[in-house]
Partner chain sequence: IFQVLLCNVTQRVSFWFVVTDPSKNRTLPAAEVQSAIRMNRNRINNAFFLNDQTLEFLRIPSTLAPPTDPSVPIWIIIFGVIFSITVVATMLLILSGIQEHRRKNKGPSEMEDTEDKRENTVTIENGIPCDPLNMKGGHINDAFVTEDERLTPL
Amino acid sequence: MACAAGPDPASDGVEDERPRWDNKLQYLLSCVGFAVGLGNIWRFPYLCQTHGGGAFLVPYLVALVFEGIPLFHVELAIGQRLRRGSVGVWRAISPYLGGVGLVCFTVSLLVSLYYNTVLAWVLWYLLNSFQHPLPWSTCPLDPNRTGLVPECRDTSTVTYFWYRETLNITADISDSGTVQWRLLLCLAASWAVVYLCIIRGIETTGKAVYFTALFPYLVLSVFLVRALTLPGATEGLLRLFTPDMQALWNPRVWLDAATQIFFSLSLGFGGHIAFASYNPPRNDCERDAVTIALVNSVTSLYAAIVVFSILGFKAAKDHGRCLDGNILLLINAFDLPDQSVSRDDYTAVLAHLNATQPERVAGLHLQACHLEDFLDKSASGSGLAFIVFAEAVLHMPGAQAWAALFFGMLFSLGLTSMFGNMEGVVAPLFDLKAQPAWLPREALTGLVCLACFLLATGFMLQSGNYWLEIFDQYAASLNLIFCAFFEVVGVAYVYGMKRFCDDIARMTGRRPGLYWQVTWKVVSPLLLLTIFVAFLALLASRPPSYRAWNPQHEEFPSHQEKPHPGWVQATCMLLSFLPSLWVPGVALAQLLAQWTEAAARTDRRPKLQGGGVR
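Now give the single chain's structure, the form predicted on its own.
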């Protein structure tokens, strides 16, 4: 539906009251920092490795061109044109779409709760990085000080430090355990840092991003230079980029590529709409959308090179230790001279012994030492940061410095993403006029951060990691896709394509071409609808379950797959669908309000009686 161009946004007084970025660089860094987050470091490399290596870049680029960039342009353009936050924008387009902004607000709030919890974990590791030796490098003594703690002795030191020293995790989600006070203090510190950075909106975040957005690139570059000089880096990079084109026939690869682009660009949260609303009306939002989206994707690729260089080094170390263990067994079993078997000739010696004395070799139960197997043990999410990478830095000279750089980088990445998440929470409150006249912005922002901190304390229980994974898996996925679908449909068919194109021409000096209009009207809505249906099918195909830490398992340590209890499954479903109900709920409330108003007008009309007016 095409509509006539609306009035200039300055005509309603919004522009005069709206703050402005100090300069264009602040805006670009804020958007890049919001888009580039922890997922670029610990999710994208994992997807490349598990979905055909370099072949994964094909669906990733297709999703970027036909889904990511068009939707990103919509958010930047509509925010800049209407100069409001997510709630204000969609209420201005149509009262029936007011629920779209409330979905953005709700999801940003839920994501902020658990995202800053991850930052609390990162801060805990960062603080411990200054100890010598690193606390996850050795096992503690048992209470009697007669030996090492069995849990740590029977597993790796990094795994023990993560699951026992840091999380002190329970074996079941139903067992909440107690509050971990050290983590709670880290959580309070993380929220305090976030508050100080967003206390005056873009006036303070615009200055903080000079460090928080640029520091991770400096650290990644330092890590890259170091990683490329480490043994095994080449094997790690080959593992990452060797294409397996057969993987492209797997529909899950395309689904993961589409969702990675969606979440990596932070679409649907409302933060980009709010950031763009602080731009001058004649800013080139089209160029910004393409530039920021490309920077985000290049950063993912850059981070993947660094991560897999380090993982290749770790795999080479693990492979070497495996060979050394087997060599020692052979030397002892066959009375070979010490140091007579090297890693290079291990394969030949083993083949000779297998040919001459196969029974004795079989009785040794040698480990299968294949470098590819160790390369396959990559991880994503918290496992990559707090276990795999934490172990990798132990083998690097100056481990404390590398650990501090790595976790400092993660904290900066997460902090900048939190700026966008919180802008998606705070800006709608101003749109809804939720700030009393006597309450300054600084106090309202402080109350929001305090409320978020109190709500997030549940993640500080011993079962908190299980709940964080639930929020990560269910709180955002379907709701954001649902929200983005109504965003692009609302702009293309409610606000009107002609009106939207006229607005962009007024802002940038040129009308959007055929590519933009086709993707906005047809391609992007169909892609989002397909992803939404695929997610629903995936959700219906497997009941919610979780990997529970099981220290009593005979093969310690072990993760046991457990089904969620019924009440937890109900919580998962509420997180998956409840925020989206804002859209039909607000539309229905608006429709009922209009019916009520129309009925009231009908009742107030003069009634005719006997041919005259009564």
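Same protein, different condition: the form predicted on its own was shown, now please give the form predicted in complex with its partner chain.
Excluded here are partners and other molecules; the one chain stands alone.
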């Protein structure tokens, strides 16, 4: 295996061309912003809720210590040492491992496509937050103007606004429909904003992150104060944080914790490698890694508190409405005076009536109203943001301001993550010297953004949401774990643990201790292998189906489970495995190149010997 020579002082001339961060704060904010993304808001609280509340923190912390921080340190250190993007770094470590960088590049590209689509949706909601009343608070009327549109009446105003007025979703994935021009405009705007911020690389990104990385924390704090003062918030927090230790026996919980840490820190994309490569050579990457990982986890917890308070508020509101409906039925049926039964009296009155006239009470078909049932309703992903939260802000006084703040926060969270994704796409292109010399940096970045925008218009079709869920499930997960496994194995074994520790000692002034060496050599690779196998088994065992929104379905308000058609299943498989094929592909190409070169050398050697003079 050919090992790369480290960069020598003679290449310092090349290094001067490499952009640099203006100060350490920009670098830290960029990495924190890349790590902290939409998943911290809408995935971590959902996992906490479904996996035993506070008990989920145990596997989460274990995964952070044994998998998250070591892998993160490897990425930052190798980027800072070899001072290249992901493709350049792996080529420098070993020409046979050059494919790993290409996998990172492909995955970053695929993720950028659908991540910015989610940002386009967030932007659409943000633009609609500035009107009174909020457009998702009322149902539109049917053509006769005698009632509400049946689809809206049967579900709710918020769900109707999301599925019909925003997505205009079709009932089946093979039915593509037309491109939604409103969302297309929002997509163009969000790609324009991304291009504006990355137009000159970290020169512009470094200034943009001052706002986009700090604004979400400001909004989260404001929301925290508001949310804790809402009625029902404390019930929500208590219920959702009380630990259920029985959940720890379920291996699914540990798998979810490990994957959550992995995706939450945005490992394997190549963005962190690129960011670290712009650092000065003497920079304490160990402290940076630990700091950023901890900030990411603390942000997840902070966001979980806000989310649970608001979910508790929403559950209390729904519970109150349920009680009011039942009370009205009781008053009408039993001729009780108007408003004589309050919500607190309800249980006593119901018990009394049930004892005296049970048949009449049974005939009323009252809904069972328990606060725990409403609290247990969990949502994650776009459902949490666009349905649950959108409905929750409707009930807060000053709804427009809260809606605008919330969606503005989501937009800046997503924007900083997009910077990291695009860095993982653009930096390798510069490393590969893919562009002709006359093409300036701005033009190449513009071409990449334009290409991504055109490719992402496919998600703006009416069936776009189904495709986005497919990309979300299949495109990133397996390939990233594969990439990270090769990263840690490549650095620990191919680059050499001793050489790596020497590099780190030179960069930070301290040699990595036993914890780092053990995790890099043994624990993290084993963990990643286990996660890879478990994830593969999970994906294979889950029947490939999707939940469609079909108004003609019999049980309409709930989604209809439909199996994927054959060609969609084939696409899922391709998405999962095709990017990883770069690794064996490049290794084979390198082997072939070596063999042909060796064969050419053995052909030439007899001629030299015949020459005689050496």
